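Only one chain is shown below, in structure tokens, and it's the form predicted on its own.
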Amino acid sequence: MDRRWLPALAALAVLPWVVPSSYVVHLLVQVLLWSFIYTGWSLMGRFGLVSFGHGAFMGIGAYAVVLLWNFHGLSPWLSIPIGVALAVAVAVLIGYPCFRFGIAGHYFALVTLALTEVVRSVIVALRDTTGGSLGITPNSVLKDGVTWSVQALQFADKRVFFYIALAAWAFGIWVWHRIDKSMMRYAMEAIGSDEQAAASVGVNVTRTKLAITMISAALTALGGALFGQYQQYVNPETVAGIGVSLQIVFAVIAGGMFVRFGPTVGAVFTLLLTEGLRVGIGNKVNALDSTIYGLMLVLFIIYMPTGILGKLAEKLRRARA
């Protein structure tokens, strides 16, 4: 990350310190965990790779770790590893067979709405092991006065993770500025305008787009284990299903993807309009806050398809013009 972040990021880790409760916490430490799944996705989406697939990477990064602590005594510090492995694993399986017989566009997105929906499945049919569509809690150890555990990763004290959190958001980050540095990202580019005038001019388009996959769907994987962790219960429609690939979707978006910090905008936006929802209107209608999210994604999509952050730059860069 550029070091004139630096003041920015010391000003976020006080913040768990002035904040009025730990509910606001607890907030910082979802939009801190969201944005850096929405940057994973990120990855992906600018370069025109639309995948709606990363709520199985999540999904397989947060039953992993639950499961191997619960059946293994695996430490999360172990098991994180493992996940992301199995995650990106999962990626190169579908990806490589996509990218290598030029599946793109709809069609690409709809092979990966199809993996997210077989995790689903897989994670419910095996309700003995993973709970089903009940879920799973993994085994505590904050019990009889123990209030922390750094082997087992479980914090009583939401400013821990929030700074966790933190570390992961800035590495997300920091991954994101990389990648936008380097010859991937014209590479990228290049396919994504043509990708038959890329692979002429000497550029491995398989290659290109299976690495960036294997990226995205690592961060992925790990934001969904640290997520897992940090909520201590794990359940195939928050962490698997295909509404939390839309909602990985709809947030980057909404913030732009275009943009660094526009994933971590989204994370706000989404997590505000959601708490909004929630305190405004509750559950006395079924399926609106699903209803608001459809129409608000078609709506950006029409008028706003740089995303909030995106308007934001081009408006700044029109006013200095």
Second form
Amino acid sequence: MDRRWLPALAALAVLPWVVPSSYVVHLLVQVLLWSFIYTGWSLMGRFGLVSFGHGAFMGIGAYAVVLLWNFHGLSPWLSIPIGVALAVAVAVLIGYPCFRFGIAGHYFALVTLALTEVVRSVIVALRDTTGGSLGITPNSVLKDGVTWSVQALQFADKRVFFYIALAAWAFGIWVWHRIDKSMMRYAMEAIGSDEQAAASVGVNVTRTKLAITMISAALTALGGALFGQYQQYVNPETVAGIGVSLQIVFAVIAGGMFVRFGPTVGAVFTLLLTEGLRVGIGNKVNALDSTIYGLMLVLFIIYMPTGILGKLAEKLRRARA
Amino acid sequence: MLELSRVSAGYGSFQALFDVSLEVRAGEAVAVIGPNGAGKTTLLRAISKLIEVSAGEIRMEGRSLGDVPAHRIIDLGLSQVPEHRRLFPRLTVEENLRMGAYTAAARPKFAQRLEMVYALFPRMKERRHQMAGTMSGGEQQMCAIGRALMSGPKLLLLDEPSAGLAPVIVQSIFDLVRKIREEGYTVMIVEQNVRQVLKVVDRAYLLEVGRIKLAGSAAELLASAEIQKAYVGL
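Beyond the form predicted on its own, can we have the form predicted together with its partner chain?
Up next: the whole complex, starting with the chain shown before.
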């Protein structure tokens, strides 16, 4: 990335020292981690590979790290690569047959929807190890005056995790940027509009789709691992189920999946919405927050299919022209 | 250069081509003419490996296409301009041309061939930053031909280049085809517009209901009673 980004990153880096409370730091970490995951999803989504199953990759990443830590004492520094590799392997297992035999569009979305449900069910079914639907907490090393451990990736101060999340987010943006500048972007763009025409100019359709799916799954699994590590708690509903898979899709549609910072805007928007609804409505009216969520998704798809940032970018372009 | 011997092909249990044999020699322009539903597009799809042949063999410079996957066909020097252009609408003209030089062999020659295509079609240079989907039909056809030339093909396959274009544009598209011939490209063109296409090719085959009915030089076919009656409408 070029130099112009350094001042912006520096400004972000001082944020946790100037915001009023650790609650705001918490929100910032959430925004950064989710932005990273949403960016990972959009690497596929922007080319028409709509996945309703990214919760699966997130869950695999999150659970791999917690389980390997609790049962084998393996440091997250080692288990994160393992979790990511595992998610990539699952992505290949699902993606290869789909792409090889031309399962695309709605059918591909359904396959991924099934995948996320399978992963969630497996987590629930293996309750003796995974804690089932109650979730699981990684064994904490933060006791007897210990406030941080690099080896365990556990920190009492949220600000430390803020920097980890910031680095992950910047990495996600960088990956997007690199793909944008590569032949892969053109190839995927071509595949997205016409697979046969893409093949006839020499694009290996199966391999290119598989490659972008692997990258997307890897980023999402890494995001899931960091998310679980930050929360110090993982639960099949919050990291692996259909709910989280759909949350990813909603946020990205709201923010805009075709522009680099669209997924980030989506994360800010959905977090403000969720927190606003939580504080404003809470549990006073059952399921009202989910209803509003669903309604907004419908409205976005109808009136703003390119998302908040996508729409803004269009407006700016038109104003300049 | 390209040789089809007794090729049969179809979709599932539906057979669209029966025992088709034809040949395109280096430097020639050959047309396959025939009405809608004769199997012309199926023929090109078989050559591009978008469908498998059920019998017979297709050879490019003596090499059988039997085990060549669709995305490798272009490496053999076969480049197709598909029916209805099928450009990548969300890419600019120049990005579409870049996709034409996608293969590892073509990439180093991108800049040089881009100049060549822009020299051939100056209009494309003017439009190079425009989204391909927003151009007129004739311009899109130009871009599609340009894209196909970017791989440096030995044989250019044109599928119904005049389809869906206004009559005045059709004339200019055939002028383009003539221009490409003059550049020395070997061309195989599949077309319904019999009268126009026979003016720009050396030889032609008449395909009807999946079978080759007539073959000969363009002049012979144009003079034949069958073509005169059924296709030229005199």
